[in-house]
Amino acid sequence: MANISVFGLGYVGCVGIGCFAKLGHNLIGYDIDSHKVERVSKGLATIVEREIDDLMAEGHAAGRITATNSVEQAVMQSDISFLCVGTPNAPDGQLDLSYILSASENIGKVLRAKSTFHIVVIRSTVPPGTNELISKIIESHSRKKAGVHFTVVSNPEFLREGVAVADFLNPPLTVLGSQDVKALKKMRELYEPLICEIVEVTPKVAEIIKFVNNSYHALKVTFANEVGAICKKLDIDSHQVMSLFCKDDQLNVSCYYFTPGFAYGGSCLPKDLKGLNYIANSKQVKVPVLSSISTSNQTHIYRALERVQHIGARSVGIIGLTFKAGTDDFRNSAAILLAEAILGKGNSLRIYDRFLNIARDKETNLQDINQNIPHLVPLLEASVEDVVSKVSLVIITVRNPELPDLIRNHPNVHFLDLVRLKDPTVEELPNYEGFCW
């Protein structure tokens, strides 16, 4: 059983109080709104939400729920303080952190007189770096040291209004952003009854994941609506289409394609995206999301070129030219577009592609190679070593088992990895860098 204070008695705070009380913990709520404090102190919810009224009443009847308008009382009567205050958008889009920073200052002032270790948990949505900022604020006002007398843990919530209680008690996972072993142990004990995966990450990862999640959810809604608008014009049942789409859990609803790296290419994705956009345009259906995907993909290729130019190498090598590993298909290959752009900037270029070499040796796809990329064929080398030994920058677009040793053995060659080799022994080397990580 833990003694928990909750700062902010809105949707996140009220649900947290009710659910933690159900799990057997003692809760004390705090808010600058005296009306909310009064309601919680009587075991009443501050929000309209399924199941929350019963949880608040049960927790209060069991003596597990109280509330106060005193920061000192809330902190002194708890070992863990959850920050659940609002962080609304400012006019320019950034989050207004004034409430959470003010709460942190007040907690810090109280901690000055507290002798026991205290955990401050950021439950509110905050930008990366806020954990560190709050740690410094509490240090300043408490005159105590983070990691010794207190710790700030980032623990983003993933609650949907309307089913927030169910989401709290049955989460897909629990994210804990901290490197403090003592605090992580206590937080794990807090969440273990929920029987879900508990993932320990750095604070910045925990802080950004909520933005990523909700932006993707917004994208899903918009994507589905654009598909619906197209289907409506074609007299097609869009719900049947999207139901069919969701049945594919190998590609459509899965981790596949969700690894940051280089741009997409090939014959299928560009062709079908263009085709769907054409159908939309022919029916006068505006689809801003679908129409911007190709532009974003081109921007990513240019982003890689900008990095190459910033590195400043004049002799460049590319490992992998086809649109992905395991094929000699180079149609719409992002690597070819990058190679041509590098040449256009006046750099020398050497290329190794295992599958293009096989295609040339076997004379399969030979006509397409000679017809479509004759300017790149003379730049193909017979081995990875041949490329690395002749250039000062190597761009990796496919995983190759020889590359880790080559990176270690050629410290004067810079390696720019667009796909991530997933070899921790090279990721700390000064001549290696990842493109999107």
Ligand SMILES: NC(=O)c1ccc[n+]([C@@H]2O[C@H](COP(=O)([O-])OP(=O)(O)OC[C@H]3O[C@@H](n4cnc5c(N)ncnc54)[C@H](O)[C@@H]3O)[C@@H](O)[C@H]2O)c1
The other form holds:
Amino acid sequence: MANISVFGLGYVGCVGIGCFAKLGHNLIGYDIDSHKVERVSKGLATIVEREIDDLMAEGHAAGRITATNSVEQAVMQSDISFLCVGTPNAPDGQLDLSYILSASENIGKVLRAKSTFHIVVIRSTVPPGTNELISKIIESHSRKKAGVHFTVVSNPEFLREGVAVADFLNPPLTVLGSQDVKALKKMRELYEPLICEIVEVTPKVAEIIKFVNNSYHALKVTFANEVGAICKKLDIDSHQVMSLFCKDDQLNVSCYYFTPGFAYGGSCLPKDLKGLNYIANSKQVKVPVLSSISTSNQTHIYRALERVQHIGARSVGIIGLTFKAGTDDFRNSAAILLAEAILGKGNSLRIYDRFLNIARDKETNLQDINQNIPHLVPLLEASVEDVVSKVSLVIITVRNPELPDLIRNHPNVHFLDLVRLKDPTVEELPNYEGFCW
Ligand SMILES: NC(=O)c1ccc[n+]([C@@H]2O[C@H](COP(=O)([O-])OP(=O)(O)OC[C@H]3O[C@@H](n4cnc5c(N)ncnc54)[C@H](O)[C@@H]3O)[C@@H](O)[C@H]2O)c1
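Return the structure block for the form predicted in complex with this ligand; the form predicted alone was the one displayed.
First the chain shown before, then all remaining chains and molecules of the complex.
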């Protein structure tokens, strides 16, 4: 059983109080809004939400829920303080951290006089780096040391309003962003009764995940609505389409395609996306999400080119030219667009592609190769080593098994990995860099 203070008695704070009390902990709430403090101190919820009234009343009746207008009382009577204050958008879009920074400052001032270890938990949604900032604020106001006298743990909240209590008690996962073993142990104990995976990550990972989640959820809604708008014009039942879509848990509703790497290409994705945009346009259906996907993909190729220019090598090699490993299909290959852009900037280029070499040997795709990429054929080398020995920058677009050793053995050649070789020892090397991780 833990003694917990909760700063901010809105949706997140009130649900946290009710649910942690149900799990047997002692809660003390604090808010700058005295009306909310008054309600919680009487065992009343501050929000309209399923099941919350009963949880608040039960917790209060059991003597586990109180509230106070005093920061000092809240901090002194607890070992863990949850920050659940609002972080609304400022006019320029960034999150306004003034409430959470002010609450942290107040907690820091009280910690100065507290002799026992204290955990401050960031439950609010905050941008990466806020954990560090709050640690420094608390250090300066408490004159105590982070990691010794207190620790700040990032623990994003995943609840959805309307089913907030159920979500709190049955979360998809619990994320703990901290490297403090002592604090992590305490936090694990809090969440152990909830049967869900507890994942320990760095504070920055814990901080950004909420933005990533909610942006993706917003993307899902708009994607489905654009499909709905197109289907409606074509007299197709969009609900049947999307329920069919969701049945594919290998490619559609799955981890597949979710690894940051290089741009998509090939014969299907660009073609069919273009085709769907054409259908939407021909029916005067505006689809800003679908119509911006290709622009995003182009931007990503351009990002790689910018990186190449920034590295400044004039002799460049590319490992992998077809649109993905395991095929000689180079239609709409993003690696080809990148190769052409690199040549266009006046660099020399050497290329190795195992599958194109096989295709040329077997003469399977010869006509297409000679017709469509005659300018790249003379640049093809017989082996990865041949490329690496002739250039000062190697761009990796496929996971070739020889590459880790070549990276280790060629410290003067820089390697830009667009697909992640997934070799931790290589990632430590100064001549290696990952593209978007
Ligand atoms: N509402 C949700 O569904 C949800 C879900 C997950 C995460 N979040 C995140 O949790 C945070 C809180 O969201 P919410 O919806 O509960 O906000 P809310 O506006 O309902 O509640 C915030 C409370 O913080 C109080 N407050 C402001 N400054 C304070 C201070 N210095 N000390 C103590 N209290 C202070 C306010 O008076 C208010 O009662 C936000 O960062 C939000 O993005 C919200």
